[in-house]
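We begin with a single chain expressed as structure tokens, specifically the form predicted on its own.
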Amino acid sequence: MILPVAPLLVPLGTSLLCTLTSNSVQLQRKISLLGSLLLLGTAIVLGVQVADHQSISLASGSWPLPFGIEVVVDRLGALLVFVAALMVLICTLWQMGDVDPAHSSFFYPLLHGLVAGSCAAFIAADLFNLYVWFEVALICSLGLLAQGGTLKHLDATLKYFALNLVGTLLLLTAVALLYGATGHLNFNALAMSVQYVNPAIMQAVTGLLILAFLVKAAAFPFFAWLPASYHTLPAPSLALFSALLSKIGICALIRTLSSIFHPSPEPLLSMLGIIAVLSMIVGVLGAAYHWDLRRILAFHSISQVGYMLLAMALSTRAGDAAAIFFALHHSLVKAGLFLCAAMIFKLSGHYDLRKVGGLYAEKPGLAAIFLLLALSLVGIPPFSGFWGKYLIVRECLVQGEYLWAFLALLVGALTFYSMMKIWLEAFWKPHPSAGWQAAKIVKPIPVTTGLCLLSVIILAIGLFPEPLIGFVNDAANHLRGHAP
């Protein structure tokens, strides 16, 4: 009966002990470690028990729905669950090394209390609760960013938390508003109210709605907290960051926009379209700009947000599946290449990429998995970032929309010069240093462990991409119910 809720249960007991322990490191290592392996026992036990059917569900208490708090796992729920599992524990491996880790007796709390929060906003069943675990998601958040305590890591954290706190206030708002137009925020009682609403209500309240999730995932305009952020994290926190946080405001705008405001408005799908294209366009124009290993793949990041939201507003369940793959590809590459990129930083002592060279002759096995990483974000096929952005261009086509298409096929030749120009400048370029030699990792086998692991699962998806497919398809059905 608890499994629905081990998602939660699991990663918040673990930041308990992990707390409790808070004056050894050692065993909140150990214990970080097995609920990691917990948590992804029971990712992996969820995942099979969707497959089997479309859905586990519980309810707290005896309150009968749809007002009791509801929790439901689904085939979208448990694949963003399998991620924050898959990732903690790799975080957690990397913070065993000496690869940029994060030196706090908190960091164990706060990095499970994040994954806590963001695996209960992946299967909240109502809008407010989906605001709680959001918050959750946040405050760990903003502790993890504050650990460095100097001027840069507290400057970070104040940006983060002032743009993040705008689209909290709006999310507030439209919980409000929606609860005092229908009486409801569970999301299947919405979905049967919201048709009796005045439209002219319901567009201002969707729109505020869709306003609120973009901000929290970094969309165009409202990403500037993203690349202010994250380049002053260490890799474990940097990692986990890239894959998650963005995906909570990906995640609710896929349920929101699927299962409960369909068909939306017109207008919000063309709108959407359009911030879509322009988070694409600006964020790999920015990554073409930089420099900073960092700064380069957070600008990515939001870059990638807008093929998921091109994805989105095309509004058909075909769009859903391929938003639904490309949010769990993203999440995975996206964090290994910010892994990658602190092996970079570890082994030449900067990330300017105009500082480094000569770590293809020094690291090969690094150089390949670099290579392999960046080919999968561009889409090359057959990596799963083809895959991804083959789903979205084709739907795309199908739809009508060919200049969205372009733009999608534009930015991706954009992406393949930015990653090139990282592989070329850091592995295939002498190193500016006459004489330098490549700094000894004293601990490799748990990072390598780590990235070893997501590239190979990466590669599978890219090798072997119809389970994976039929999985989101299956996924994008369940949120439509009997919507076209």
The other form holds:
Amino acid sequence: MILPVAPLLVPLGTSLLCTLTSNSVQLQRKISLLGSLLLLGTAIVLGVQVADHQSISLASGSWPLPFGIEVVVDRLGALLVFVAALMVLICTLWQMGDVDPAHSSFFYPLLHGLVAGSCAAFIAADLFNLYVWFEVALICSLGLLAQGGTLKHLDATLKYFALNLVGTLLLLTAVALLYGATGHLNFNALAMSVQYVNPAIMQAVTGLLILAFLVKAAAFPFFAWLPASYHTLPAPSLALFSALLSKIGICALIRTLSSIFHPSPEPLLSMLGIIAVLSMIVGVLGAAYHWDLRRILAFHSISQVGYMLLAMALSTRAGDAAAIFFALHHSLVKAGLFLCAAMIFKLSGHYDLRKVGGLYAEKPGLAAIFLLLALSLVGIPPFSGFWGKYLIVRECLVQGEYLWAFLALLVGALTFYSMMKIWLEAFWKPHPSAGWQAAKIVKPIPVTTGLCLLSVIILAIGLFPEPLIGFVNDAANHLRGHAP
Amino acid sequence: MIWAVLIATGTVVATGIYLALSRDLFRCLIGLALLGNGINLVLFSSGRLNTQVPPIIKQAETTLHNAANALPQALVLTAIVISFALLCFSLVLAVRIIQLSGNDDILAIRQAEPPATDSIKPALEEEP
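Same protein, different form: I have the form predicted on its own, so give me the form predicted in complex with the partner chain.
Following is the full complex, with the preceding chain placed first.
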């Protein structure tokens, strides 16, 4: 009965308990670890449930639909909740080590608050509810950003705040106009009533909604908040941001395009395709310019968001499935890469590639994990990224979009350049100063566990992609209903 | 009534956008807050406006006649609370930034993304 809202209640409860115990870091750690494991358990139970039944839902207060505020856990929601649970577990583990952790007693409450906001946004089936959870996630991420307290952190917070607020306001405007036009906020009710509204009005409102989600997903012209803020974060927050924040926008966009406004107006879809291609290219070129590890990886996030948007712009079932698969793969791989960057920082004292080097001789294990994650991001078989890109490129070719397929492969080559730049500079070349000694990691067990866990999952997805591809195909089928 | 709300919304949104585009940090944040309030007005007016009948269903009836929809009013209250919280946060943020940098010109606050000194490679940064 209460199960569908558990992904919201568990992190919210953990966040509250962590706030109450803010004078004891030891206690906070235990609560946080327990909360993360509980969320992971919830996600697995939900996954098993939705694999049996299509989706499970709960309308609050037993109000009949469409009046009750509905929460629906379908396959897409369950998958993203699982990613969130896994990431918050790894971040909690990471925080126990001494590799670039966050130093604040409000880290844990805000971390779980952010997870609560994102998980609730993944499972919300009501537009206004979605807006509220976007705001919860925004407020918690602002707190995590501002924690550093120096001018650099506050400047990043300001940019993040102002640009994300514009996105949120666009979303609120779209909610108001949609409610005025249809009288509904529930996704199912909206999907049924949009056909009775004047198509010109509908196209404008849908465009506004898509625009709002594009700001949240950090797509091409709206991405400025992402590279302005990510590099100021400590490693665990950074990994969580990269895994969850843009996915909130992506998840909402998939739902909007495939189940609410379906079929979406053709001009909007071709615009989305252009935005996707520009995001891919601009992101990867921005990454090629930078030498700071975190900035390189942040720009790659924009480029990878472009791939997901490209898959969505195809507006087919297989395209949706590819976008979901890619979102999952990207969350895990990008978080892992940011954590590797934090290891490089800890060992050699710098995030800038010009000041590091010689790590292959010192830490061959770390080098191997980095190479695995980097090749997965590029899309080399047998890692998870290969299947993500394969699904997208194949669907592009099936739909006759040869230019898009070509550009997707070209951006893959440029991604390879960036990743090899990091590999050569950080691991392969000798360290710039001759008498350099790698710093000692005092508590290596939690961080190593986290990184190995991620790598094993990515390798497993790469070697045995079939169950996951089947799952995301079912998810896409469910989103589009069962009509052909 | 609807025209009054329309003109008010338009004025508030226009003022908000004008101020939000300002280089002055406080004006920019006040502009964003005003923009939020203008959009709250849009949300408010998505229920009916031209009626003063209370939204109570009379006995022996099942539907409301001519009353304003109460749902957007509930939604707008939530939105007001959220935008107020964000306004408070942003003002504290602005005060702290001005204290630390001694400057309220947004273009001069470049600590997170320092301008490039070299045309090919980005500047080397001081680590935290």
